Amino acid sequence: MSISEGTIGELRAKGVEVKRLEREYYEIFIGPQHPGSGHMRIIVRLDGDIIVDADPDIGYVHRTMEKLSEGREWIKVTPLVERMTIIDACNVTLPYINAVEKLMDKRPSTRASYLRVLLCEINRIASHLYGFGIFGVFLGHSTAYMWGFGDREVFLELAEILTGTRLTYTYHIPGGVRRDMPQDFPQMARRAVRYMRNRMAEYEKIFLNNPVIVSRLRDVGVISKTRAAELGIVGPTLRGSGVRYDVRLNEPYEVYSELDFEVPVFEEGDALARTLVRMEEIKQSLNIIEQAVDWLEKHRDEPVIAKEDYEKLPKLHKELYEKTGRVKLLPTQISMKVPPGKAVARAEAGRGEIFYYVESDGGVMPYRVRVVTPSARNVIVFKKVVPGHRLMDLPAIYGSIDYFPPEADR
C-alpha cells in the first residue's frame, strides 16, 4: 500500500516535507509550528496512510530551567518555573513552594491554603479550555476554538482580579500568598461559576454530542488500563483509561482533603474518553471554587501568611496589608537562607502530576531543582500508541492528550 503521488503533491504544496523511504514508506515532518503541533516536530513514517512510526522530536523551547534555578534566590525561582506552563502557572509553581516550605519547616496559614486552591482550580479550568480550543483547531471545529478561548477569558479575569496579573502570578510565597482576595471577589467568582455551568450544556450539544466529532474520537488512540499504568502516563490521559489516580485525592496537599469533589474516570481509554474527563473536571473545579470562596468569605480574620511571619512585619507593612490585602516582602524574605536538606513535593496540574525535587546547601539559592512535568511523561503516547492508526487520526490523539511542548522541554 503506498501513498498516492497526488497526495504527496498536496502535502508538499502546503510546505510539509515528504521523503520516499525504502519499502514504500514515506516520512512526513509535522511541525514545529504554532499553532498546530506546537513547538515540537513529529517525524511520522507511513505505509500508505497507516502510521508505522511516530517519533516526537522535542526540545525546540528547552530553556534549562532546572540549571538556571541554581543561580537565583529561592523566591525568584518561582517566576522562572511558572513559564514552563504559563497557562497553568499556579499548579506548576505550588509544589516548588511546598518543597521549600518542607525544608524551612514552615506551614502556610489555612486562609493562604484556601486561596492557593482557589487559584489552582481557576487555572485548571482555564488550562482545560485552552486545550479544548486547540483541540478544536486540530479537528477543524473553529467554533470550539472560539468558544474555548472566549470562555477562558472569564477565568483569566478572575485570576487577574485575585493576583493582579493575567498569566504569570508569582502568587505563592513560603508560608502564604502575596495578597488576599478583594471584598467583592466571592460574588464575581459565583457569577463566573453560574455562567460556566450553563455553558457546559452548550459544549455538550455542539461538540461532545456532535456525531462528526464523536466518530473522529471514538475507538481512536485506545490505551488500556494496564497499558496506561505500564507507560507511566498521568492526569486526564491516565484517568481516561480507567485509572483513578489524582494527587489531590491520593496524596492530598493544601486543603483538598477538606473539600468535596469527585475525580472523573472513564474506562474506554480512547480519545473521546480523555476529552470527557477534562470536561467533567471543569465541573468539579467549579464546585471546588464555590466551596473555597464560601470558606474564605466566612473566615476573613486570619492573615494570608504564616502567623510567625505576620508578627515579624514592621508596622508600616502591617498597615499596608490591613488596607490593601497585599503582602510586601522584606529584603530578608527575598534573600532568605533555607536550611540544608532535601525535599520532594507533588501536585495535580491541569495535565497531570508534577513532581519537584529540591535540595539546599544552606545558602540563599537552591543547590538543585529537578522537576518532572506531566507532558514530559505523556509524550510517550506518540511513540507507543500512535503507530497503527491512520494519518488523520494523529490530530485527534494529539489533541486528546493535551500535550504542551514548553512544559516537557522546560
Second form
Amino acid sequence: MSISEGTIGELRAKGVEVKRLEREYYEIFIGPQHPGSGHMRIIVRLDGDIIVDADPDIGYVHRTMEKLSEGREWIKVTPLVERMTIIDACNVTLPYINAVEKLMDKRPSTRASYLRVLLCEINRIASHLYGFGIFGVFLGHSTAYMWGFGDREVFLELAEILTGTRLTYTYHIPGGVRRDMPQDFPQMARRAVRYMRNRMAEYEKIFLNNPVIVSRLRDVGVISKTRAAELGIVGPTLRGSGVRYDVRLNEPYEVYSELDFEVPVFEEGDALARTLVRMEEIKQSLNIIEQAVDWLEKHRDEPVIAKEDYEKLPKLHKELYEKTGRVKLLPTQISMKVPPGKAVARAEAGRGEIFYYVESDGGVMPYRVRVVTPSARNVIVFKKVVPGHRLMDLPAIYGSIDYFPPEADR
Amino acid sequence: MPPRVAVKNLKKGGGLFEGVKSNIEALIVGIKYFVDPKRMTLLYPKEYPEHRPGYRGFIVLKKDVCISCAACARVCPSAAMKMVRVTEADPREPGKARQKQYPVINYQRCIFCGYCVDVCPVEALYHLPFHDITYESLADMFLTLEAFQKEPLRPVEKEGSPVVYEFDESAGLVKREKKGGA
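The form predicted in complex with the partner chain is what I need now, so please give it after the form predicted on its own.
Complete assembly follows, chain above in first position.
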C-alpha cells in the first residue's frame, strides 16, 4: 500500500512532516538500554558511516514534577525538584527559592547569599567533573572517567560537611539556608581548591592536550555563533560558540555581582571548545569558592536566615543555632502562605540557564511551577547538529554538550 | 572587580613536534600515577567511613521528650513519617492510662532530607551519622515505635575499622585510620 502524491501534498499543506522511507539507510536505536545513551534513545539513520538523521527520543524519566509541585506545600517542593538534576541539586533549587522569596518579598541575609553561592560553585565543579568523566569514557579514555569521578568526591565531601549529605542537599529555605558553615570548613575548602588547581594542569596533559583526544574533538559538531543563538541553546554549549551569555553575568543573582571572576567564552564552537569552557569554568569556580570562604570567615556575626526571621525564633532554637549552626524550622513554615502573584527567577546551573515560573494563589501550595531546564533546551543539538557527522562523532558531541536526560524530562 | 567575559582561543593544531611532545607529556603523567598511585578507594566493609556529627543519617526518636505535636509527620515531603496512637501509663497520674501519639518512620520512603529533625520544637528527633543498614524484608523497614527509639546497630562496625577522609593539597582526599579505633 502506498500513499498517493496527492495525499502527501495535502498532509504537507497541513504542516505534517512527511519523509520518504529510504531503503538504503541503516537505522540504529542507541538506547534506552545502551550503556552510553543515558535515560533516552537516539534513533540514528546512517548512510554507510555518515549520520543522515538523528532523532532524540526523550521522556523516559519524565516524573511530572511540575504537576507534583502543585500538590505539596512550598518548602516541600525543594526536595522534589532537586531530584531532576541530582548531581547539581543546589543550582536547580536556588531559582525556585528565589522566586518564592520574590513573592514573599523576603531577602536572604548576605551571609546566606554567600553560603548559597559557595555551595552552588562546589556543586558546579562536581557537576562538571561528572560530565567530564562520562565524556572521557564515551571517548574510550577511562583514565579521565576515573579521575573525574575521583576528584568529584573531593567536592562532594566538602558539600557533605557543609550540608550533611552528599547530593540531595535541600539547603535553601525561603530567607536563608539551613546550616551555617562549620568552623574548620574554610581550611578544608582552601586545601581542596589548591589541590584542584594543581590537578587541572595534569588534566590538560593527560586529556585536553592529548593528541588522540584533540583529533576526535577538533572541528566536530561545530555550532556557529548565529546558529547557537538560533537554536536557543544555553550554558557552556552556548559559550563554547562565542555567545557572551551567562546568567551570573547578565542578570546577577545572590552575590555574584560582588565577586571577582571571569566567564570563559570560546569562539570556535566545536566539541573541544565546549569541553574547554567547562574546564575553565572549574578554575573560575575555584576562585569564587576562595572568595566566598574568605568573606564568610570575616563576617561571622550575621545569622544565616533573614534578620527578622531570626528574631522570631524561640530561645531554644537560637541556642541550638549558636551551638551547632543548624537553623531549626518553625512548624508554621510547613503551612506557610505565600501572597498571590507571579514570579520568575533564573540561575546558571552547571549545564546552563535554569528558569522557574512560580504562581501563587495565596494558598499553602503553589498554584503553578513551571521549569525550563538547560538540558531540555540543549537536546535540539542532536537533531540539528549531529546529521552530517560520522557515527563515531556522536558520543563526542553527546559528551560535549553534557546532556543529562533526567533534567530534560523533569 | 565585577564578573566579566574572558574570550579565549583554542590552541592551533600543532605540527609533528607538538603532537609528539603532548603524547610524551600524557605518558609521563600516566606513568607518574602508575608508579605512585593516589588512591582513595574505600575497602568496604573492611573499612567504613566515619561521618561528621552533622551527617544526615538514620533518625532516632526520644520518646520521653516528644510532645506529640505531629510537626514531623506534617513536614515530611515523602510522607515517610506517620503518627501512631498508643495507650500508655500516665506518668503524672499513677494507675491511670492515657492516649498519646508518637511518630514512626517508614524507611522505604524516607529521603533523609532532615526536615523532621529540624522542625521538631523540642529536639526529640536526632540523626545518626551513618546510612548503611540493611533490612531483611521490606516490612522491616516500616519501624515500630519500639524500633524507632533504638539506635540501630551498624553491622559494618563489627568487622571493619573506621576511616576518616582528610583534605590534602597533593592528593585531594586522604583516607586515615580513625585514632582510637571503633
